[in-house]
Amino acid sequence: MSDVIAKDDLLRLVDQWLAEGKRVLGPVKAGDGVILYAPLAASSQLVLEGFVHAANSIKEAVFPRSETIYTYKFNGHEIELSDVDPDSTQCIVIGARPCDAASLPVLDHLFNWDYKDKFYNARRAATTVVTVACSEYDDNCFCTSVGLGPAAEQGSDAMLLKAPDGWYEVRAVTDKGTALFNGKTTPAPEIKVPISDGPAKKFDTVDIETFLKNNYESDAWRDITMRCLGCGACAYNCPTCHCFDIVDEGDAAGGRRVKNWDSCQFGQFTVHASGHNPRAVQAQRQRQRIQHKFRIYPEKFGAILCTGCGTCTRNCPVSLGVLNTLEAIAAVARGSIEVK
């Protein structure tokens, strides 16, 4: 059995959600063939069809760029804090990639580890995710490399599956997806959309984790990763990076501590305070993000930390990304490549 929704009434859907006063994000066009996960003030903005791969990623909404987590005052010689309440607005994000949404479990792991955050899961339990199965790809997606592929359903709320005529076959993946569409659907036994194969495979994550393990001081991170610029675009736009900071900002009366997100790829960001800094030239850094994404994540959670979306690599202005990268590696390993 199979339920579907027309796209008309999926729009009329979304703009029921808005005027209901919930948060909505989707994939709009945002200038020069650009499309952002963003607010949407109308269904009318959603971008649903045809390749759409999102410059950014939907891990902004329950872990946002800069969130304050308490503020400050000074009376006299006394420091009054004033915690700050989790954001839990009810947020729905429709229109997302598989390869963004399975960024979520992924995600899950870091933020309740050995400290639950509280403000990024009151916003993951407010947020429901819908995602829309991918029919298309490009040379830069490789989901089906790391173990999900165009309908994987990790992450997932509620699933579209685009069939003819301007239909969606809706399929629920979680409770919070099914109570989403509930009353909303119409049951079509006759329909059951078919699901790409996606990208071929181009690389065995064995193979590259065996590479990390026993080569950390290879001269292939320099030849490989040379053209790098450390402009952080690459975990900046990830679904999976999650590097963050916090400050202080405020003046002689008071202020706020803030959580704002940092990259591995910063100059700056391994700087002791003598001014050594272990990881000083940029091959380093670039070494640091694969091993973390393809050895020392899963060594410890058992995840690897990418999707494989392809948006590193898409959003890099030297096109340097976790799959060139990866191929450089397996091509050293496999000795087509040779290091000098």
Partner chain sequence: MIDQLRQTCRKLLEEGAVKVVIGYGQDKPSMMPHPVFITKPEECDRLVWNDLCFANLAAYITRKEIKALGKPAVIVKGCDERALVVLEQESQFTRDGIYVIGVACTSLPASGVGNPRAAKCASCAVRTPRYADVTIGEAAVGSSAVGSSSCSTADAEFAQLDEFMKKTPAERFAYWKAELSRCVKCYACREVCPMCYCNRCIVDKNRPTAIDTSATIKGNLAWHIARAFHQAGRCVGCDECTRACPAGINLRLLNQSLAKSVERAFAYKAGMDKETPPVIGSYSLEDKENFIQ
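Positions refer to the first chain, counted from 1. Take the two forms, superpose them, and find the largest set of C-alpha atoms that agree within 1.5 Å; that set is the rigid core. Being a predicted model, the structure only gives us computed values, none of them experimental. Compared with the form predicted together with the partner chain:
Once the cores line up, the CA of G302 ends up less than 2 angstroms apart between these two forms.
After the form predicted on its own, can we look at the form predicted together with the partner chain?
Just this one chain is shown here; partners and other molecules are left out.
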């Protein structure tokens, strides 16, 4: 038994959500044609198909690039602090890819570990994620290598599958998803959208984890990552990267304390107050990113910190990113590349 919705009705539903004051995030065409997840002003901006993956991720729904956590005012010699309420505006993410949605349960571990981040949790509770199962993939996709796939349901509240003639099959995954489409779909017993196999497996995560355990000091890091520029194009657009910095911004009268994205690829990320930098060269920073995703996080939380979306590799100005680094590591592990 399938439930379907016509594309036009889906778009009308998006406009209805907007009219109800909900925040709606989805893929849009921005600037020179790059596809980005961004807040929608109208359903006409929404681009659901015709591309593999947006150049960024949906993480801004739960973890914005910059978020005020409290404000302060100077009052003579006194400092007045004011709490800022977490943002719990109802938010619907529409048109996310399964590899984006799958990052949310992974991020939940971190933001509810030693400290429960009320800002993240409020947004997370207020967010409903509607994914579109992938019918296309490219050479940078590797969801199947990290245990996901074109219709993986992790993190989705509902999933749309493209059916012929302008229809979408709607599969509710959670109660939130059921509620969202309640009364909006039509039963269509004859429609059953087949699911693509997705990209072939590109490496084995167990091999990678073993290599990472045994080769912390390997020269392979230097050789593989020599071209890495140390930018944030990978981490900032990654659905699972979650590092942040806490800074004060203000003037003589007062200001705000903000939580801003940060990246382990920046040289400044680990500079101590003394000036010493334990990660003095780029190879050590790239090693950190890979170790964190494929060894440290799995050891700590039992989940790989990567959904195989390929965004980091597509965005990398020097064609590195996680996929090309892992493939090079896998080649070293197999002995087909010699370390200098």
